[in-house]
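Presented below, as structure tokens, is a lone chain in the form predicted alone.
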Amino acid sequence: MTQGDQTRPADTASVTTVRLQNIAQSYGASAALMAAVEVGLFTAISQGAGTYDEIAAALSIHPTNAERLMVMLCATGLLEKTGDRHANAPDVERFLVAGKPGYMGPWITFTKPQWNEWGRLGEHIRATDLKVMGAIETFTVADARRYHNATYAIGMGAGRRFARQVDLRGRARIMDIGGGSGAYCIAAAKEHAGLRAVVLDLPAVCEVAREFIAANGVADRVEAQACNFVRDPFPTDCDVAIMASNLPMYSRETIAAVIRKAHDALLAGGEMHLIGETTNDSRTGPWGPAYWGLGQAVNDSLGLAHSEADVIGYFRAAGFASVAAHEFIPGALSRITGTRAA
């Protein structure tokens, strides 16, 4: 043994490179998956296609691509394989097999367009010309199509989940504040035949919203109303407030001043209820709500992952009472609550 040898700490041994490999090249892991979803394997291998020569029948490709994605596939745990057979994995064969209810395909590809800017992430981070609202400001209505078309599945998804869990019996009117597609409000006026609703949201968004809401057939009991709530004032006729899946798109101050503007908009005994990508209270994961807090860095916005500590910080500071986290989506949103004094 060398001198060298005998001086080295023990446990260098043991450290490798590879899982800093792996990080690096992560993006592989993505590229599969929408790919993936793309061609449509998924869809083709809950069909009965299992093997590579299958595969490549089914969707026209080159049984050397479908071996190479499918190998990827299976080290990402998206495929799971017995003898020279593969099979979805649960969670797949569920959200990402086309016709299938919750079909969740195009959320997948969501972020795609932004692929590029995410290489560029070193140079987002030097910038220092950040905005409020960040590019979602300058949306057009092509924009809101898009964007909504990719998140109005798993949003309706989320909305059916917030009207199972929280009881709106002898409520009156609710406000979803950034309420995007209206998959929130269009649940719960599904679920609540009195109930009425009404989306504040950018113009663009407002045109694309009405669309979803005239499809779902609640158009006589749900509206779009063009708010931009960072500046616009809140209707005063609310005894329901929702702002959801929109939290690390804003600065700690922008998501303070709204939470304070919709207390005081609503009426008394009102509550709100912000369904949000929160972090732990230590501000160290989980990863989706550190992914999107970093996204904000992309869109060159003043947005930030919040802790559902912040969050429920906020509510307080704005005179709510009763104020409480609950798990909404466990690893993914929680939703923090409050109630307006009578």
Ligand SMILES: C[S@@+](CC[C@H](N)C(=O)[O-])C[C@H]1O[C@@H](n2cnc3c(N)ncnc32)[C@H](O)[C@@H]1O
Given for the second form:
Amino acid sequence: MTQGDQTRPADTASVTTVRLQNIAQSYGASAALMAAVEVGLFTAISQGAGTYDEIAAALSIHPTNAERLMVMLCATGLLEKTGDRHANAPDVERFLVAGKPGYMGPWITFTKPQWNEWGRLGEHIRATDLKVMGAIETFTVADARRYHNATYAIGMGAGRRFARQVDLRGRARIMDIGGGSGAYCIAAAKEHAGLRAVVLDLPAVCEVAREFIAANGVADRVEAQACNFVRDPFPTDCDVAIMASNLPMYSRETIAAVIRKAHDALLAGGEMHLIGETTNDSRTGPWGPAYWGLGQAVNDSLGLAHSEADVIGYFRAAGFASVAAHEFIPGALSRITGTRAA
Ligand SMILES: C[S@@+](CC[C@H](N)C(=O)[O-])C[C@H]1O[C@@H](n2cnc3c(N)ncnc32)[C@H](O)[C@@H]1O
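Alt. form predicted together with the ligand, vs. the form predicted alone above:
Whole complex next, starting from this chain.
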């Protein structure tokens, strides 16, 4: 289901139940997308299978299942049909064909382990015993490996975008707060030969980050250090702090405290970049940040969607100067920056 399909009818005379039904059943669109990735349907289409029968043969599935899955994928705009042949929509062809450089299949199924809990959202919404930290606190190395195979699939693109957008020439050492796979540090270290970096994350995640760092050949300059950013101190020899894609996981008080701690730990003249899933200032969207914020209810944590103005406020309250918001990935992530006074 595209968000356009869910647009509110313009006038009351044309009000029907269709939008409400489609939203109620839009988990079917999620399931179709995830299943198509799992069975390799988009890859088969890219390799030339175009009809229901060709897809059924290529994937060894029943033709009826090929047909009903492909009808739904057309309805969601993921496939485009001409005559009886199907083609991938441009974003599908770019990001969901296995073996292509931009492939992000693992990210598409990233949230699948929460599937059943979303079905219990009404119960979670009634919960009153909310925790500072969600399920991530008890992650095993196996959990972290699955999770970060997915974040790495999308994080390296974001990390490269960051390294292109931000002038890191002359900077010495980055701390990446909740750095996960290390994607941002890896991309920055590859771009700048003298730059060093430390990924700060939970112990199980650090084990996995070290594997990505080594696989990218930057282990001589990028390390991973166990650090619970809610409780533990930060290194005091860094002139850049990055915090990416963990904003909705925590409450306003916690995020403000982490940003203050980062400010106080940075070297004079250092800079912080928070790349976050921010809502607009009236908190009416966009869809992605609203989704990630609501998803914290499934964890019974205190996390929620923060607005861009919220984050700017945390930076200013922490003492950062030259605080500004920049577009990073429109509709998904913005980048808020500040500088520690020299
Ligand atoms: C969605 S991932 C983003 C990873 C990385 N920043 C990126 O953009 O690719 C969120 C990360 O925040 C980390 N994280 C969450 N809470 C944390 C905490 N209290 N201390 C350290 N790391 C934490 C998670 O372990 C995870 O690696």
